[in-house]
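Here we start with a single chain on its own, the form predicted alone, put down as structure tokens.
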Amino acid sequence: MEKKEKYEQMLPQLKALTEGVNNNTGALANAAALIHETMGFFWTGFYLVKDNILHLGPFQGPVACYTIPYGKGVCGTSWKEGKTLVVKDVEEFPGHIACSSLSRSEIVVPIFKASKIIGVLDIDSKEIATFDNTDKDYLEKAMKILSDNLI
């Protein structure tokens, strides 16, 4: 199945498992499950905002940094400019934050809430210039639709 397709399928499911549910810690592991399997990412999870840094999230996949300043990295970047990020060479981003030397690509996606970025959207990969256009596009959709979702 082509990737356009399988997010295609995938944002119906994550409205699904988020309408109506009173569980923002909920909402988000299971937004991360459902992207990480769908798609079959390295490591899919998010970054909330608190206290004015990053805090990991729920995910999916190996350990992973426990916060991340705002400015720094792909995340604290991301966050900082207020867009999403597609970097097809993780070791060609100054100041990439490596939580595992096996990650070579990466996308960041905000999430925004009543205009306000609340975290992150991070994914990465093993391979090179995993992310594209088609990648941002779907996953903004499916930030909207999580934060549309989230109390």
Ligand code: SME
Second form
Amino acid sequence: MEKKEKYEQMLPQLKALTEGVNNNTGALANAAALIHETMGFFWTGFYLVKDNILHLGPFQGPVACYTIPYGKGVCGTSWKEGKTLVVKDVEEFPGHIACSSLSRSEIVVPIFKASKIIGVLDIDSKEIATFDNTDKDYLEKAMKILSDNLI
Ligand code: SME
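Can you return the structure of this protein in the form predicted together with the named molecule rather than the form predicted alone?
Below, the chain from earlier opens the complete complex, with every other chain and molecule after it.
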């Protein structure tokens, strides 16, 4: 199945899975699991804003760093710039934070709630240039669905 088709199937599932759950940790954990399993990524998870720092949230994959400062790494830069970052080769991103030496490319999507960034979705791949505009478009849609269902 093509990437686009997988995302098309995933979005309604994400909506059904997170609608009305009243449990942010649970919704984030299930969202990470759904995206990870559907797309077969290496690492899929959330970093959440608290006290002006990003803290590790629910994720799927190998163990990861606990905190990321504002403006640091791909996650902190996405938060600072308020936009999705697609990194084709992590070695070419100045200040990239390597939680795993196996990670070669990455996408980070900010999660907006009431016009404020409450966290980011971070996805890592073991291959170079895994992510493109298709991932960006669908994952931004996914984060909108998720955010609408967070309390
Ligand atoms: N690479 C990220 C850090 C988080 S791990 O990839 C899970 C970054 O540079 O922000």
